[in-house]
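Presented as structure tokens, the chain that follows is alone, the form predicted alone.
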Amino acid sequence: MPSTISNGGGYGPLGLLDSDTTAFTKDVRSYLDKNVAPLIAEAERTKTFPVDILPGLIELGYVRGGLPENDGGYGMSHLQSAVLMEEAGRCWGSLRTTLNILSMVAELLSKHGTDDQKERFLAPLLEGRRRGWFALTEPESGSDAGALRTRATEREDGSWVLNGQKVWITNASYGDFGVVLATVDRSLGHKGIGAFLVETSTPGLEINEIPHMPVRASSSCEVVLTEVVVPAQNLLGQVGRGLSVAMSAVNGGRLNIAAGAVGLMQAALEAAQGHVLAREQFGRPLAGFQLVQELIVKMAVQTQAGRLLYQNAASTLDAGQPGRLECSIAKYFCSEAAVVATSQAIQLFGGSGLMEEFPVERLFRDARESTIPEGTSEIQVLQIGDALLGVSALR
């Protein structure tokens, strides 16, 4: 069988992954091929995700991977982290995106997070006993964050009650809580916004399940809160500040969509490889034709590409640096590239690509479905831009 990239694994540049680091990884894979990929079938006609396989990812190394070990995590390099996530979106696109998710609460609550919260919320997760969820976006309000309408109103107790609507969020079917962002007072902007963590079952809570065409397996759902009651204890950081505890997690999120999706690019190489050298046309492979041959280059040259990209924005992280940029360069790259490499998979697959029984037609839903989670590509474009030029076309 032909090399699916130079150095012959699937597993990133040599020059930026050390040999444990790709013995994990190997590891992993043959875990997930064998454990997740099974299941994928049943779970995409159902689609319903099979929660009782996270324990054994978070055991793994999903979710608690990166997590400093005072809280319970391992201590893994944010790069070992990321080439994880390539995995997952290798594997599965629903199975990446209700990672991503979790990973985003775990990261929040151990930055942010009290030792009660901690013992509540975070240790449970990292058991594999709770499930969390992360509720910012609304029907009004996506990539402009601060403009949100969800109200938080403080009591004479210290508690808090939430009136809003969310949309669009991943795992709130079967999460037990969330958090929950919310302003406390509109006039102030992004300096308005508390985050609070929220119990699925609080009466008030209204969870309704939303149809879409990608990660059909995941969850994503209307959150409505109708004077929703939340505990002092429960407010995660301080008042005010709750779009900086999210944005906090934003470059995890971003990072582990672009490794998500070059994970969805490999995908696609590798069944489209198969496909081109077992299908024959006018008496020959169709890998023998110069037109199939440039399209699974251009593939490969781009799965390559995202794989240094992302893997240079973990590593600048594992620097010390901020790497905001990076991470959205990455996020924006391997996105739009995962779009067009599994739009030439099923191109390369004719009329097969377009049945649900080939995977390239998932895998096609899948790449589209990460060019808008955490950032669109036109905010990465914004942001990328004003960090370059120092003006921000925003605001």
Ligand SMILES: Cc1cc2nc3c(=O)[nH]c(=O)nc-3n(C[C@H](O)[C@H](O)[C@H](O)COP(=O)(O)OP(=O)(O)OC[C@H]3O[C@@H](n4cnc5c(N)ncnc54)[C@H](O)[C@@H]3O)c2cc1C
The other form holds:
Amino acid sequence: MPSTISNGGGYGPLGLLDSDTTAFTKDVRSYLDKNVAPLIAEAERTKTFPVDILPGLIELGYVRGGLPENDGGYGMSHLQSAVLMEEAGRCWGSLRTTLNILSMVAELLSKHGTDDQKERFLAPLLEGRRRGWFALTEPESGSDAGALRTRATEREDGSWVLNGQKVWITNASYGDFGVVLATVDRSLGHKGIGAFLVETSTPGLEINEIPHMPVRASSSCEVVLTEVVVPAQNLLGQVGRGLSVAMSAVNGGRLNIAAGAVGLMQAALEAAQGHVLAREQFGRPLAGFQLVQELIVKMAVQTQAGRLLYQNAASTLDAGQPGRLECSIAKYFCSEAAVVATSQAIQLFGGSGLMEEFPVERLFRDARESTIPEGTSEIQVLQIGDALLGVSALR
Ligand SMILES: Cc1cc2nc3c(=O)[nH]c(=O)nc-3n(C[C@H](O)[C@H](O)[C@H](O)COP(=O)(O)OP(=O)(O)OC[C@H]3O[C@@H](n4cnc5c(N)ncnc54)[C@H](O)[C@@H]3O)c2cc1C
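Switch from the form predicted alone, shown above, to the form predicted in complex with the ligand and output its structure.
What follows is the entire complex, opening with the chain shown before.
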């Protein structure tokens, strides 16, 4: 289907989508505009995510859509799931990040969970009754995830005791359980790491919210684990395979951030188009000035380029290929482009662009997040370089 360029509030470029997906995407956009957009201002002001909207969104196809039908999913393609994430990003950064974490946890449970774990954790998550979080990062271990220090000690009855500290864990304060990465023996490096399903209510587990700049209605949390007992049946996958379990969701996470960043750019573009057509200076609309048009065009070109990159990455996964390089390229380009495009939108708004009553300062803050989680831009560059040259410059 040929692409069309948005005309300021009209439907945006469609990229590589077939007519069914295009129609579905329009329905999803209408749903978000009607049911979610009116909640944003209050949620941002109170820094609280309206969790009641989640069951409806999951029913629509978020979180569950990409899972296989025998796990309660809809069997949607990567492309369809990614397009849904673009729409989430266009609507609201805090929504995109919340859906991303839930999707990641659902994917991990679907790929690695036992039947019992799927019944206790995945099924209620897909009904919107329970919410999960994902805890890998620690104060001393960020990009170098394999260096984590949270310790898992096996007891005689096969249960585990976890001790350690995690930081910047998205929405742990809203969650019922987490996937926690811990090591049984640091000297084994990544071969000593396991993934554990931990109930938030377990004694010894403490969650503290950390104030942060972007995606303000989601929470960013410190999770402290002190002698937290985890039953044997809550080990997700095998000990020694924990990092592989976590990394099995990495393509999906990168794709989600890339698509969400394109959504942010689309929202910034629509806001800027509306503003420059309405605002007059020197006796005519800003839209009539060549320098203003140049900024609008730059934003539109980056948005469309990013859209084609994430849709290409998703299509690569749909073709059964590993897609790691394509997802890294999409995440790198789209997140960096979103920082620039949302800053350009602020420029076009002038002083009002920096005021909270207009949407673009939030879009900029939320775009700024996207270059960091799921592998920073620098880590993406090094992974792309490795794929292109066959030489790793990571260590
Ligand atoms: C909003 C937000 C939400 C998050 N949510 C979660 C979550 O839910 N769960 C979770 O586990 N984690 C989460 N994180 C953590 C995130 O994954 C880490 O912030 C990220 O992996 C980077 O680690 P770091 O912040 O410790 O930076 P560092 O690793 O300390 O990196 C600092 C800088 O050094 C650069 N750098 C590092 N190594 C290299 C290298 N080899 N070569 C060149 N440059 C390098 C980085 O690119 C970066 O610019 C979240 C972070 C944010 C900001």
